[in-house]
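What follows is a single chain, given as structure tokens, in the form predicted alone.
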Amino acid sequence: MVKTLNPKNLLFVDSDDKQHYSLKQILNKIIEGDALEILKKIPEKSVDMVFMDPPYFLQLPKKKLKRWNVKTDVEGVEDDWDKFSSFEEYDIFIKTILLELRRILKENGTIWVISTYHSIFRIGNIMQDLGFWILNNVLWLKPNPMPNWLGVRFTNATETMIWATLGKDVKKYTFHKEKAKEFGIGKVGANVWEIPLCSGKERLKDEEGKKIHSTQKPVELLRRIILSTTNEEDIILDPLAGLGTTGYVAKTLARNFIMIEKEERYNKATLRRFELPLIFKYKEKKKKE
């Protein structure tokens, strides 16, 4: 059943007079500030998934890519959340979030992680060398993804999902392999998902029709990870929860949510966004009888 989300008391902002933040504070709830220092405030062993959308670290050039027929600008990730002054100031920032991570998750949680070639094997061994155990990689492929102007290498058309345990060991973390054979390629559930890029409506957009986060992820993608790997009244943390995605849907598909987002307007639109029901565009397999 599709629930109309209230805004209410849904955001309240981080303060430095805060030194931990009880379960029943933060549940449910959109917390802004900086996850650095929210995450070291929330309770250990307390939440069942983490879904996790770190910056890229794209490395642009600073000379700006022209579309080849129309001479216009080509709108790519420049946000400044997105610059880091070396490999080593990055891996240091994902280092930190997933040690403080590691202590949140409950023993059988799982971690999901998602990110493009520029960084993905970078977080796979950091989170290899702080003891996670991969389960999967899941293949993003999107088929209208952004459109090759150049033609000097194959299009990017899908970004890599990790999806971890806490260790080798764990074993009753939850997966549900019907859903899994519902979303994947072919009849085995396999680990390749398609899913168009956000547009239309789903693409959230400020006064001037300018998309107000480059790197918005798609509900059908959340919905997917959210069905196949967690139960009903779990509780999932984003981190960098950017636009909401994933509060937004864990609250319809009757999970719990923590998120935390450091930009204002970001969550002024998360918040406006809550306003409105969810309607899947993507409808389940019917099962043979």
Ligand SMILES: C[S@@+](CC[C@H](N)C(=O)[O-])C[C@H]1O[C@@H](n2cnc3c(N)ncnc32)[C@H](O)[C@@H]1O
Given for the second form:
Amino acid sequence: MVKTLNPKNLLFVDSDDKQHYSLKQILNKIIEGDALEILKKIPEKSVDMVFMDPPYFLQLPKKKLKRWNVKTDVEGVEDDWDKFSSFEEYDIFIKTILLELRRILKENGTIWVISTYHSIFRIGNIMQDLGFWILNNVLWLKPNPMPNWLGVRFTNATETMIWATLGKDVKKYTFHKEKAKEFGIGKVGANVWEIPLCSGKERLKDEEGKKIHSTQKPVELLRRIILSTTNEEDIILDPLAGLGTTGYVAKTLARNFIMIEKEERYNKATLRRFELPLIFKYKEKKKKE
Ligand SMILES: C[S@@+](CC[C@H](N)C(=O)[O-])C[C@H]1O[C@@H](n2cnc3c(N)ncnc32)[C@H](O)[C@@H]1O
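Form predicted alone already given; the form predicted together with this ligand follows:
Every component of the complex follows; first up is the chain already shown.
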């Protein structure tokens, strides 16, 4: 079982420019810094599962978008970390990280990558070109999506998660089929998970009541991923951790984690988050056969 963590010991800021970390140094820590540099220092074949939630590269216009029916502002992802000068620059960012993740994953490990239509097809293409073998795309269906913008296209209520192994020949990866059946819609456990956007007490806010992070993922999403595709004591890596949802859920489910996040303000909030008990909103439902 994973031991209780003291949030004060959670942050690891690398100051001595080491070439490599030992696993002991970074296990159950947030490493503050640039993932492109830090990943190079993580030992090879050391992690069982990766969850990656990269920038979406939304390419929003400078002028605020208004909703067509109520004329309120659309809250998009306007953060600097979501900005790239071109698709080419974005692709290089994704490819550089994926190459390191190939080295760091254990042979039977798996990787999850989540994004919207803005970038998930590019990411899938890059993954296949690098030799990853796609096992599934799991669709996250949001019953409470952000309302439509200008009324010129369908409201986007999904994100896609690619789940893959290191290659076609990998057969001994972890998959708990009873969990897949429980989480997916319908009797067969289809690859569609209906989960609301994270809101209420789960959403981390600052003193003024503003969201700390524009794309905080629901605890329930990570719970399903971790329970269906890892075992207790496994090591889960999140290279672009935001508010640390992956590690926060991993810890509660007796898994180990390594997280990387470059923004100090997010890491400070993550440290506070780890002091709170995690309450799953969802009870494990028994489906009728
Ligand atoms: C989509 S968000 C992840 C949200 C996270 N899953 C959560 O639930 O809070 C992507 C994160 O990647 C971080 N990021 C972007 N580029 C990075 C880099 N080169 N190194 C480390 N972190 C980076 C951003 O600061 C941002 O918090």
